[in-house]
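This document starts with one chain, in the form predicted on its own, laid out as structure tokens.
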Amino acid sequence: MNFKKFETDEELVGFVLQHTDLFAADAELVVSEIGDGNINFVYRVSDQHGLSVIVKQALPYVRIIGEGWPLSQDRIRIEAEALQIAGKYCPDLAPEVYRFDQQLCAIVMEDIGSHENLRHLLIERRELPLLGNHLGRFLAQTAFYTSDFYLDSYEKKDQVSGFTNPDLCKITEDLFFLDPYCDHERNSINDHIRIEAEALWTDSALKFEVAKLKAKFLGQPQALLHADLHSGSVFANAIGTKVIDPEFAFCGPIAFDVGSIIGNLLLNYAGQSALEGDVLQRSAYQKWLLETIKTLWATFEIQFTTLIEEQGCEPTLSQTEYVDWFMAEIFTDSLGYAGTEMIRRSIGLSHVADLESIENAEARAGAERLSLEVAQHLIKYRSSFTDMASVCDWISSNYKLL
């Protein structure tokens, strides 16, 4: 492959101009980079009316840190086929993919810019009346449609195959299931809690239920999963919501993706006990949180039982006890994989500002605390809950700023 980084606006609108028809010939088209992301490089060309897409390029090896971590260029390949296969089963909750080039490893797609990043509208308190309902739709849509619920043994299998991921899986494995656990040296803890840091690499009934989980990651092959779904690859607004950054995709546990975004929405609980702002505010977003996880939940799980119900391909696996106890073993899971979220967030390399943005350590250390938590308990006691309802419940009432 001759692989070629974009050097020059020049090139990037060259790019563009071949690869899209949106623009009117007399467009002065302007390039601006954009996005925090780690690993890749991400560009807006607008025009001079506000017309404008997003470019996004691959390059082989993480951005941040240079050629000292190579990583597959396949990646690209694996989000532009994720993104469009998201948007032909809920077109209106991911970008539109205008064009995909494998020779430059680049994107170029909608721009979603009358979205903002979920996680600062969740810290900023604001309320999304649609959100819960909009990710459960997402979750339940792109998991029935790439599971073996629909799809054929053949297709299934080349889905597998099309969508191994290694690189970024690998990444996963190690930040989600193995550095919070012990005293690795990418962990990143907050004094004021490495007492509970080190209580938690000494529990080996937690690191036990670790394991089950870590288990189920590597070789449950459910479903197309986002596998990155947390609150910085979620925008969103009054009426909308878009799922992006799907990079990480790969055939997993359907809980996985559930877990992740609820644990995000739970670190955000956890963030506001210390965060800036009127604690009756502060308490009203918490409710409003919960009622939001709650809503999600409901959501997916009537989608997807719904679904089958009326298009799973697949009889033995249609029956009704099966889809029950499916659907069961999801919501525990999900739990679970919520909790490994959150610890991640708390203590290990990659943390998010729903906790960072809290600008004094002792104060921050009390939310991390709680993070640390609730995720203890929802991994340890997964199998305790019913329903979403008790989840939230035990949370509201253990963990309440009023």
Second form
There are 2 protein chains.
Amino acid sequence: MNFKKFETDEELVGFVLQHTDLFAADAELVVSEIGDGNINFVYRVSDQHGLSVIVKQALPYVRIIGEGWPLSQDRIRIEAEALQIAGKYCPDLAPEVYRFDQQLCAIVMEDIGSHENLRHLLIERRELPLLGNHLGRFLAQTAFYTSDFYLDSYEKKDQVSGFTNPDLCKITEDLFFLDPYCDHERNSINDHIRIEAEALWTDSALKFEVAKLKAKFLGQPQALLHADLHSGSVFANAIGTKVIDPEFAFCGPIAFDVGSIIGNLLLNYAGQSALEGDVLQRSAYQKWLLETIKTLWATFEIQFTTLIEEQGCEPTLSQTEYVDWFMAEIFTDSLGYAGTEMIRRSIGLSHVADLESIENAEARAGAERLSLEVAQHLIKYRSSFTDMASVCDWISSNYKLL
Amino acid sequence: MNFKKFETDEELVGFVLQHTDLFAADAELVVSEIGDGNINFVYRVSDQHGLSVIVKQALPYVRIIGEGWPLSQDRIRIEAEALQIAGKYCPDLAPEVYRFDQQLCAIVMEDIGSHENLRHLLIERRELPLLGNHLGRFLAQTAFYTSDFYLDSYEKKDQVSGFTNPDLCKITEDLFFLDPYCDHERNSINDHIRIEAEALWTDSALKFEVAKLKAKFLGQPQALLHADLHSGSVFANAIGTKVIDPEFAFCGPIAFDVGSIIGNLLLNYAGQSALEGDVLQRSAYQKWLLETIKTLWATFEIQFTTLIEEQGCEPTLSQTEYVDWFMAEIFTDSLGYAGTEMIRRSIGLSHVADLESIENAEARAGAERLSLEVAQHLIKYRSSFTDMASVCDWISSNYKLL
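Show the form predicted in complex with another copy of the chain, please, the one above being the form predicted on its own.
The next block holds the full complex; its first chain is the one shown before.
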């Protein structure tokens, strides 16, 4: 194996100069490590004029744990290819890949440093007028062009095999669909909501619905997913949005991506019930979050169905009745997956700052309880909702600050 | 490429002697070509004592067409592996593979010459007391051990990639799910049922249900399927059953296999309405066919659920509520796939002797019409049936000879 971790700034700079022609001959390149993730190393390489690129390198093990938790480096090949596909169909919404080096397991890509981590923006209650539209378009474009509606069955089967991603899928299979529904040692549960968590473990109606969602995650390769589309995988500013880090990419149910990001917006909604700050502002922000979810879904739905109509290559699947039914299924399951994301972020291993930054444990429990209640309702009664407006109405009328 | 078609008996005998030690040193081996299929070459190699083996060789093109219709030889690797899996879990129900030679694209396997082609047996109205039980067991065992209920997600994903079979799947995608639902040049339609065929092409409710079934065929890898389980892929006698020819094997919806074979039994039911012979005998045989379908389903259902209960490795999916729901889904979709098999065999490219052997075109049209009517009802109203007894009651009360 010829893999070699970048050990010095000189190695990294040499790699970047070899792989891009962005920088002038007299460029003085500076390296800073910027990765805040748990798994990979991420560096920014900048010159004295403000030009910069990002280098992401995948190690054969989990960064914060070390060699004791090995992880397939194939994930970086998958990430590079998924970024390139997103870049092909919505170039403004994903960082451009300048180069992928298979041997060094490293991607040189566009620096999206003018954008900020969406999770932080949400916690700061920043209203981003284009976010819902951008996310809806990202979801529609990436799903359509990698689905049976567009690809022929040879291309589709190649894509399913090419994006086989067992290590990363296994993380989701366990953390989303197993741990939170039993007394698992990996769970992390606020003492104040222990009773609610335990009640959830014995709710067979809930677990039945989660089993259906898990079965689709395991065995419904509808399209190439990002598959880790939480707020921390989105960077944004007032005018732009960038979706990054698709190392979990695999072919799965489209609703998983749609539901994951909706779940993250609703986690922030839950957080706003107990975060610090003016109650009027928090209440207004909750309204903005629900409006964003409605815009996201409306954009996704109209763009996806328009793409089928205009570019669908599969006559059997392009019939109106089937498309309507298909979109209704995606809608319903998106609510379910939103619920599974909210539950696993409230009582599972990996929590979110939208809730964790509420310092008072009792106040935090209130927000976590809200999250669990909304999530369970979405999972169990997702078929009772026919449009996103009624979902948002139900949430705002049952869980309002004012 | 080192592939070489067997050109002489000597080559074939040499190959068999090299790959098996079944035959004695003084064996005088005789070769006969026995393939009646359109695609491959099949030979029997026998000695003077009655010992024999079968050799099946896959050419890089379709046998009856020639080099003008190339076909991936990977299908023979897939067939060999699928036979070995069936042999592992129900050894009495599949021919034993003695050897697979990748380079020559040839399998040396058990001669099942004491069994006869099920399609011929059905046309002769032979009652096979163990057939329903054997087929139900074959379906349960092969589906369970290759499903998410048993395999871990790494093994399952390997299996999905390893059985990627685009050339053969494409045949089914077109011949089952596309051609019969439009005026396709590949279709072959009895003039006397032209009106019924045309009516079907404009039935949007039917085409909607077919789209759902096609979508699952394209994108629901529940288990490793035989995927070509018609009566000609089953050989049987009074005491035994052998399922052969799994070259279409891929990971797909379990109901496709269950429905394909049920559809073939119902095609014979339709044929009996107009085949020659005593009407009492034909009516009795129709009853036996329906009893066989009930036994097949009951055996499949009890064995599959028992396997989940006793050997299921996936806790989320092994919950009673989910298993019940899952089995109900398989039941419903099996009726749908049975319908698609009946329709494509009645008006599509590839017909079946159960209907084709009715020489009088008007009489044949009556049987084909019966097939189309039952098929359309099964596809469109499959959700209205809750058990196989009511399906069979509906058929026997609406389509009885006496």
